[in-house]
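Below sits a lone chain in structure tokens, taken as the form predicted alone.
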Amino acid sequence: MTDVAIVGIGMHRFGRTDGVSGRAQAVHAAREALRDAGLRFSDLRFGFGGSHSAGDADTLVSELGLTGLPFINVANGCATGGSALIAADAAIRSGQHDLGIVIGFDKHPRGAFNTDPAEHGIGAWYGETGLMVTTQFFGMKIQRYLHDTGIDPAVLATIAEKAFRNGARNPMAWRRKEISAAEIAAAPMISHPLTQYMYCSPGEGAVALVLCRADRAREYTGRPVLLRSAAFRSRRYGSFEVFAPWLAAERADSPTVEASRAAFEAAGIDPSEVDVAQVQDTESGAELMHLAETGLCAHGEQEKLIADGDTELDGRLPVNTDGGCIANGEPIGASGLRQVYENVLQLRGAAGAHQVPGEPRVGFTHVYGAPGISACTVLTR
């Protein structure tokens, strides 16, 4: 087996882009990441890549190039970027092929998400109730969490202030204006605790990755990352669900804690030694529970850290760096590749003016999404 390296990174802003195609999007995407590499599409072995709502991703070889490589689509939810990063992944790792490209991208209409519970093997019902707007599931899980952890509501708007905080500093970044917690607490009620200002919306945007065998990194960049592990893991009976129409008796882990925990064994990292994460905040109670889901922290500690600036940009272990999904959007396909991106700038010390300072090493990324999966990587350089 044969370590990984990411050689060359690509992003399309994320927000809205009237007038731009998902796909062009993506193809934008992937050409930055082969000039960050320095190669051709024609150099490439493989592909993998995935959309929720901007097509078919095998079919951008019609602008990339018709070179005959195998380009295969995935589809996997919120985890869609995470899971063909996994595929890419075991591809070198297995010696099956040594050079290829990620690509996620998506271009979702105004409004939430319109899903069907017929696709989840959900009787309509479920929907009748209105739990397939997941605002009210997660207002729902955090006032559980809550009420479990005694943890103070009000860190909800700290979490949505930095994010807005950092998502200022980020060129890329969807929403680009701060946002003081006070203003965010104001904020209408969407489902209880949550505020307007403390959820994602549904956007565009694309991210593609360049991979190849580590031992030939070099011949691509001088500032290669190694992504040292990848793992997904989907939910167990008795964990509580996006699109889980039932509790079980006995609760079970959530798919985050399985995936984050095989992600740190297989890398032989502690999650203490890790300098910057990215985890998943499709609202702040998500931010939340997954800093202790993920191992970063105990469950019950999250408030002291984020009161102590220990998240901050400055602070001991930096999230969501970026901006996060709050500030950034959620285009299903790019969402999880925008994490590791966000990671790569990080250890390559090229994140501009929101660099996290201390020269990182190791970054971690947690995507979480319906119906209850979860995707985790560890890098390092």
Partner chain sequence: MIGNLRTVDDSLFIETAEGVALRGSRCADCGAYTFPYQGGCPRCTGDSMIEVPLSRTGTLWSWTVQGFRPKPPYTGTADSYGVGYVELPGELIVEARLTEADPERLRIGMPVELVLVPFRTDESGVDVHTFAFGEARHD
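Moving on from the form predicted alone, kindly provide the form predicted together with the partner chain as a structure.
One chain, no partners, no other molecules: that is all that follows.
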């Protein structure tokens, strides 16, 4: 089996771009990725892509070029981008195709997501009585986690402060203004103990990646990054997930634990070797919990890690170096690919003002979302 390389990356700036459709943002990202790899759309042999609420990815060919290539839509909620990447990885690794593109994009209305319970197989009562609210899940998961680990809730504001600080250094981020921990902690409470500035918002944006068999990567770039593994897992009986009217009395590992373990095993890399990590920070408590669930540290160890500055850009384990979901917002179809884009920048040494020092070699990404799924990747240069 051949290895897989990422040889082109493109992005449309995250945030709000009035008057530009999600599809137009996707086309922009695709053309940037092709330019980065020195390719034309007609060179590509396959495409995988998707959005949650901005249209079908396969219709992008009307703008990118009608070349007859197989372009397959992927719709997998928060893991849409990750799932498209997994499909591309398999297509290349199996020898089916040599060169192709993945595209993730979205454009969500302002405000929190409103989801129809029926789409999740839950009765209408769940929405009518005010339980179909994602922010509540994150509030209750972190509440229980703080109770179990004894971690000081003040760390939640510190994590969001870092997100805005990194976002301020990232020209592609949505939120580019630093906000102090004190201001974050004093903001209106959305879902106790989480305030407004600790949450990310649904937004807009697009990311495209050009991938090829690794032994041909040098034809397209002087700085190839290897996609060492990409893994996806759904929930087990006993895990605690968003949109759950009930939980089993017995506890099980989250899909994050299983997907990250699978990704590290497939890559043959230990979590301790990671130089830069992008983990799902739907809110700052999620970053706290996912740091341990992914194996990047032990449960309870995060408080010291964060206090020591280890997760800062110049720390031992820089986390969410582009500002994460908190500073970039969460266009569902594009969010997971944003993390990969950021790690490619970091491994190329091309992240500019938010570059991690010390020439990082190993990057890790982690997505978590409804209805209890996780997708992870390991990248190396």
